[in-house]
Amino acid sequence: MENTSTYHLQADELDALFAHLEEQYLVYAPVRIPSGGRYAQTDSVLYRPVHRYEDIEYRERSTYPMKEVLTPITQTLFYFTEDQYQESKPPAKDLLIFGRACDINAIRIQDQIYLLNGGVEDPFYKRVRDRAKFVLMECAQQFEGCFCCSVGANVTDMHAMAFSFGERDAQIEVSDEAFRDYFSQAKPSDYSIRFPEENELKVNYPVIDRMDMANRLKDHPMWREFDDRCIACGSCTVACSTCTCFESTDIVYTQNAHIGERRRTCSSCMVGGFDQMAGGQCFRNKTSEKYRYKILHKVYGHDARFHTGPMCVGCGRCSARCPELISYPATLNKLSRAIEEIQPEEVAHHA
């Protein structure tokens, strides 16, 4: 990246840096939560405010993605009375969020959905997004299930700084002029931040370039197995870096039915009733239909609207969170093979 400078800071200098940053920013990064995992005596890694370099868990992939800072699983949008409403408070300071290249690239997709979808900007997303800057976390190792290189999400230029982590030190690459003064007394370095160049897991990401191919794939027998395998719990979509489905609920306070708050809560197209209409009609009753919709939306539907490629950054969290051990990359490879099967049939049909 052009116009970058790199510095080498020791532990005491890093703590001083974080104290200085906190004067202007709320700093968020992955933090280890002891015994906070899904099983007894297992940990989780979640995004939380950090105050010291040592707070950051950089050795493992976070359980949930960076998006939970911008769009929490549950958030209050506004409070209301009989004839008035008041928006919830925005962040007290600007946000500085640590994340890997895939996480930062996922924000591009979040931006498309919340800010560019139908020409209407979501004001509750925008008021937070406008105040957020990102710090790249260098990936020094592969995580199980990662395939960012297969979808082109392994490189980003959307960060203000980049950190290469050590036990008691860090190499920091600064690309945003707003942060250079923080390093006026720091020791320069010739280190260059590295991006992943190849994943151990390689995915033949399917390409669907027209509606008739998508319609033909809906009837492919590959989906039937998911009626037995998938329990439609929604864990994959909650952990997904790019999914944005939510529900809005009015919470009415018990003592006065005319006073309450409207909340936006993360939801999932995989959960029963998500597509339910007035009268109880649902579009996708079988689990296989829900799973098929999710996959085809990520592969085809999003790109058909925005023309920017897959709605996926290859972070691997969906597979890691699935209690039934369903592999999203394996599904993608099956879908690619299904496309290869259909294409010769089309040639023969038109011959």
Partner chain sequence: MLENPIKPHACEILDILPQTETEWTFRVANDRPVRHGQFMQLSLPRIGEAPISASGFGSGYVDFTIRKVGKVTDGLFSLQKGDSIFLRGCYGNGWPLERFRNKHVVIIAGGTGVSAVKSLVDMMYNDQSYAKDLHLIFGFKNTCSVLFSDDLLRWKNAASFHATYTLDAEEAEGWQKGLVTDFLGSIPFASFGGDYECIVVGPPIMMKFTGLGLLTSGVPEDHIWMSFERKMSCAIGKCGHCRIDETYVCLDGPVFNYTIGRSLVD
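The structure above corresponds to the form predicted on its own; please provide the structure of the form predicted in complex with the partner chain.
Here you get just the chain by itself.
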């Protein structure tokens, strides 16, 4: 990157840096939660405000995605009384968010939905997004199931700084002028931050470039196995860096039923009720239909709307979180084969 400087900081300097950053920023990074995992004696790693360098869990991919910082699982939009809705307060500080290249690239997709879609900006997203800056976490090693390189999400320039993590020290590349002053006393370094160049897992991400192909795929038998395999729990979409769907719900306070909140809660197209209308009608009753809807949105729907390729950054969290061990890359491969099956039929048909 042009005009960057790199510094080498030791543990005590890093703690001073974090204290300094916290004057202006709420700093979010992946943090290890002991016993936080799905199974006993397993941990989870999720985004929390951090105060010291050592709070950051950099050795492992976070269990849950970075998007939770900008779009929390539960968020109060409005407080209501009998005659008005009052917007909830915006964050008190700017946000500085640590994430890997895939995580930061996922924000581009979040932006497309929350800021660009339909030409309407979501005010609750915008008010945090405008105040958020990102710190790239260098991937010193690959994690199980990463395939960022297959979807071009391995490189980013959307970050203000980049960290190469060490046990007791860090190499920090500064590219945003606003952060230069934090390093006036720091020791320069000639370290250069690296992006992942190749993943062990390579995915030939399918391309569906027209709606009739997407519609033909909807009838393909490849989805049937998921009626038995998938339990429609939504773990994949909650873990997904790019999924954005939410639900709006009103709640009232127990002691006064006339005041309450309108909340936005993370939702999932995999979970029952997602497509249920007021009268009870649903459009995708079978689990295979829900799964097909999710996959085709990632592969086709988003790209068809925004023309920016896969709605996927190859972070691998969906597969890592699936309790039924359904591999998303394996599904993509099946989808590619289904596309190949359909294509020659079509050629024959048109001939």
